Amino acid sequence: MIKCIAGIIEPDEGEIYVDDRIINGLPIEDREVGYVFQEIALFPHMTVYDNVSYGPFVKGRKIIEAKDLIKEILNMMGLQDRAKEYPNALSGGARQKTAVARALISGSKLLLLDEPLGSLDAKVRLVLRYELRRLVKDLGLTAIHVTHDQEEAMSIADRMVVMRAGEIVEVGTPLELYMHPKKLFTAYFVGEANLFVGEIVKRNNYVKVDIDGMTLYSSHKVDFEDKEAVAVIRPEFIVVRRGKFSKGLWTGVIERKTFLGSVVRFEVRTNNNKMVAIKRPVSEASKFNVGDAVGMVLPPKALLLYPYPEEGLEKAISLE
């Protein structure tokens, strides 16, 4: 999609508008978009300064006239002290910053970022993604940022577009797509989610769902008539308890415990042979261990319901 916007690929059909201006058929250099590739494509024989100033140079602008702008961009990217260095002397993060600076100096209001942080170390990615967001906001740009890293997308985007096999599935804010996705695929794809196939047995203030003999409740209204449904709940919303369990509480045994940093992920096998993923703060980790019998509270306000897909659940949530 972004290659079509940039002019690298011409679409078979449809029209592309940037600021209400149709750009189909326009040469790449006339589209006024900046493009940052996943592969850090710098000229190895040029310094940081020369790489950044390449755009104005090929467009016929005198370097003397563009000098102030180049200096401003380098300062903004924190590259002013490295202007005379060559790409092979830079870290991955500094090289990608140089690539971003080169894209920005074109004067474009639209910045296309094609997985720009994918080849960088995790720590560098974390720092640079927030710097990119700050930069885009400070300059008043629009950025289309393609990434497979969901945490990266949710942490920097104002609006997210979930795509599957080249088609748009759903559009919304990161919070909307995480907390209240309209599509089952989005609920499964964005973040981690537990999916249970069951039957709706009552629709009152709470929707009651039977999952192979165990009951779940949802406080969300359902807008479909089907009885067969898919219940979805995220691991971090499930509360774990020990001790005597009240009737109707989901119970099971912890089969796996994984430390993930700030949270601990548990896998619990229920009495009706369902596997439930649960994430709890690391402060709770010492209370529960593999082999423990536990009860689980699945809050109705966190339980989302979707009609069972006609093509089957596996195909509906497939990435292709």
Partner chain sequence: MPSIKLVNVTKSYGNVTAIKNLSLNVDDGEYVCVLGPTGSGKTTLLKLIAGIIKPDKGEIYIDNKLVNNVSPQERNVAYVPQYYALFPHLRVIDNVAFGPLSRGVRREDAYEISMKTLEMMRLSWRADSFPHELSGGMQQRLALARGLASGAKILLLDEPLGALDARLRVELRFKLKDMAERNKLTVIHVTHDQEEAMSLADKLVILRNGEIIQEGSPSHIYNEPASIFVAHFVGGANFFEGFVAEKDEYGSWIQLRNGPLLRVNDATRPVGEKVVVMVREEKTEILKMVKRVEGINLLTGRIEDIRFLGNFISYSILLDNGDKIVSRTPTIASIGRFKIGERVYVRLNAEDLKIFSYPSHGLYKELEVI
Second form
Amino acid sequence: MIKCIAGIIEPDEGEIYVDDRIINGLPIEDREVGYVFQEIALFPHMTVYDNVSYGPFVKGRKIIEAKDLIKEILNMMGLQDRAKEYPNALSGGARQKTAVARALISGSKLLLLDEPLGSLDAKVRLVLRYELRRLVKDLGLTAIHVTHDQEEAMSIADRMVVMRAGEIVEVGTPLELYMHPKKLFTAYFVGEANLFVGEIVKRNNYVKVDIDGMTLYSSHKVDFEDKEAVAVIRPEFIVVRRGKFSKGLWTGVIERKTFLGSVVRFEVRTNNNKMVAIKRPVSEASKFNVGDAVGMVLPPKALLLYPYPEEGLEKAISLE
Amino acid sequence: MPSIKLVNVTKSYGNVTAIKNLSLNVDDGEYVCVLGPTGSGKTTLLKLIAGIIKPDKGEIYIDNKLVNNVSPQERNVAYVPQYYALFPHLRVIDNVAFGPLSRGVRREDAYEISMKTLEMMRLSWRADSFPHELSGGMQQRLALARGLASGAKILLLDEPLGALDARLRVELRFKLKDMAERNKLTVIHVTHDQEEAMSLADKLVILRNGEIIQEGSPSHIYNEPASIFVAHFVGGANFFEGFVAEKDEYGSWIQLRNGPLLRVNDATRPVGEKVVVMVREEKTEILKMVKRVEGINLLTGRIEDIRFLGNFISYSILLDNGDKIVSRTPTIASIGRFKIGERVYVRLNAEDLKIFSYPSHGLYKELEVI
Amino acid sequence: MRSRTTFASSLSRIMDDLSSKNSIKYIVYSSSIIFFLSLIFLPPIIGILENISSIDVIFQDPLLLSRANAAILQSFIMAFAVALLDLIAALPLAWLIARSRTRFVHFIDTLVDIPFLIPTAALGYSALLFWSPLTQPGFLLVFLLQFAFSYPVIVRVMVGELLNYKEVYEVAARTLGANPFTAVRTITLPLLKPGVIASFLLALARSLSETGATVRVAGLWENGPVFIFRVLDAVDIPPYLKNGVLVYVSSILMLTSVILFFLISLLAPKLRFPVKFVFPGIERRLSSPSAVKFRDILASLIFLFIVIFPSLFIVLPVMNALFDGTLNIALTGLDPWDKYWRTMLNSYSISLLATLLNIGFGLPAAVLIARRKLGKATPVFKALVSVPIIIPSITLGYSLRLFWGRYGFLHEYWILLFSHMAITYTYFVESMAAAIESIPIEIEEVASTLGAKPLIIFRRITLPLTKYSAFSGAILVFTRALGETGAAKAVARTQECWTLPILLVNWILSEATTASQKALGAGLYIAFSFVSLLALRLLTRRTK
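Same protein, different form: I have the form predicted alone, so give me the form predicted in complex with the partner chain.
Expanding to the full complex; the earlier chain stays at the top.
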């Protein structure tokens, strides 16, 4: 999609507008968009300085005139000490910063980021994503950032577009898509989710769903008529209990406990043979161990309902 | 029984030392994750164990047998390199059968074993395809199937999930672990993704510049990091510069920049020593300033940025003394409670604060992983 | 049947087991190095060095000396002119082939190899006939001819480079505001520099070395190979003087070529393309669709009129020869065709043997180079391997004649075989080494951890993955051996052992053979090499 905007590929049909101006057919070099490539694609035969100054250079501006601008951008990205180095001497992070600096120098207000952090170590990715957002905000740019990393997307986006097989599934703020996704795929793809197939039994204030003999309630209204439904709940919204279990409470046995740093992830096999993933803060973790029988509270507010997909559940949520 | 032992192993390429005097024990059936940044020697470590490269110094034992001079084909270790290195000219089934056939297994038997392995990896329906026709996830399973069918009980995985999309990576993590447990494998899995390492490892090994700087269970490493680097690399952490202002038998008071004092349960450092205080992002509590709160380890500041991470919300707070702190709280607990620009209290618990000696080359340099 | 397969499988089992023994590996690799040194590399050097003292005599004949010096100089002038202009002319066509996918481009793509496949001796005759209404033999005609046969080399190399090139760099440049021409000039070309240099050197080597065609169209003009060719045939130069002047010219040509090549391959990568200036206005106009169309059309026209038509022109006189009765006489094998068929048989048997031997001994050498098994000595070995194609083949042939001539018991046939092996060895080893290098080493490493012995890995992984290169390398060796004139001319003393190119050049130069005979001789030669190539291709396809 962003290749269409940049003009690297032309759409078969439809129009693309930038600043209310139609740009179909305009060659790449006249579109004036900043583009950061997944491959980073720094010119290997040029220094950092030459890479960054390439934009003004090819437009025929004297390097001398653009000198201050280049210097300013290098400083802004913290690259001033590396200006004379060649790309292969840089770390992954510095390379990525150079690529951003190179894209920014044209003064374009539209920045297209194609998996800009994809080639970096996880930890570096974490640091740089916030720097990227800050830069965009400080310079008042519009940015389209393409990524397959949903946490990266959520943490820096104003608006998030979930895409699948060339189609937009859903658009919304990260919070909306996380808390109240309109589509099953979004619910599954954005953050972790437990999925249960069941049957809607009653539609009052609370919708009552039967999952293989166990009951769940949702406080959300359902706008579909089908009886067969998929109930979705995020692992971090489920509360775990010990001791006496009241009737109707989901119960099960902890089969696996995984330490994830700030949270602990449990896998609980319920009495009706479902696997439930649960994430709890570490402070609660010591109370529960593998083999323990536990009760689970699945808050109706956190339970989302979707019609059972025509193509089958596995296909509907398939990531490949 | 497949156990692995490395004793004082060193390997250099020219003047670059990739592995420095490294010793490591891996027990039978253990799932070990080696975590380290790019260039820390992770791949070299695997290649040494697989026998693809030979150590300059030190011994490598597999099943308590010295294997320094044993060729890779006789070590019976399955090595899965980062991009899988599937044989592009062979069908899926022939890829899998390559191992048994090479080991002299009869043709019919080799293909029977291979088909069974493919069934286990849910790939038998693609037996006649070529590797490039498979999706990323299927290629990964094929690489594993190929290793398993050779009869190896030791699996060496080099970033096995690295080539996959983020969401798929999370989904396949647990399947990988299940598979290892079911087949009673001993696994060494190298990665730069700390969350992946923590969620999979029985034992976590932190590698930096060719040296092991800490090993232990994920929770041990997370809770008792041996150094600033480990604390920073494994999980999110905040660091403050300060010095020991006072101490008593239960702990000490650390004075931060521009004044504020923090109480820590560590009395080992002499008064006056320059130190770094560490606290995990989620071990911080933000309080609204609606009423006056008093107590120790209470800092004040202003929320500069709020980042939504899904199950967490991360608040970036500029403290009044000029330090920055990042606080992470479960989304349900704090959603909508704070605004950017709001002044807040940040409360820390003495038992969650760790102190480290101030690094000789400065804190900033120590934290630089980029 | 059953017992045979078990025998074969147990034999291969034994071989596989042997292959993991270090001593066996050592024997295989060292024998391939010994083969290279004793049959390919050292003989020409020793041959020349042993006779270096005979140079003295040339100073007694200043006229001959100045003629020799002029010829040497002309060799390099011509080679540089051809390589440079070829590079400029061939780049746009390579671009067109690599980047667009129209039917016309596909057609051009298939045509490109033709001048490469036609033996140069025949190509020279064809070009002579084509150009004769316009120009006489001499510098210009030699230039046009050499331009035509070096052209495909550059196109092939550059198309390969362009297909491997990551276009994202060019796209990145364009998103930064560079118009297509500027992007190519400042980004793509500098990044393709290694390929440009490699193809330039190949064209240079081909021009320096070519004898069979050049000698026919040279007229009064002379370069090194033509000079040697003429001196070999000269009746008015006494043998002692002949020997001296030939050693003189050969040694200088060999030495200069080697020095030149290593200098260029060492210094050229340091050469910076001019990327210091841009001319947005001009370059923008050069990037416009009409300018691009003009460039494509011009490149195609040059290709068709200077490369393809002269190469294929021979078809007309051949058609004529088919119907005027010459063909019947040729098929009955009456004089002079009896000699023609005999030399053809000779050529084919030599080429086939040279190919097989080079494959057998070249494969381990290719592995040594590709997998850097000689450690720090690998680049040295690689450089040594490249030497035989750098030096003009006629000088190589002449020095081999000096070397093997000492061993009187060796039949001339063997000396011919050795010289054909020497001039083609590099082609196979280099193309094979490049192919093996392109297989990620991890694939072989994984195979070894799965329990595969070295020979199993080679048989089941390396070879299948490089099969195409192995066959095309073998085909290259075969065609080069079949088409070689210079080295064969220098080695063959008696008519008994002539190869086809020598005979053909003789016919073409001679007044005694009729135009129809010349044309049919060349035509049959071309037809047979096409058929044998086609057969090889089909054979390789079946084994796939």
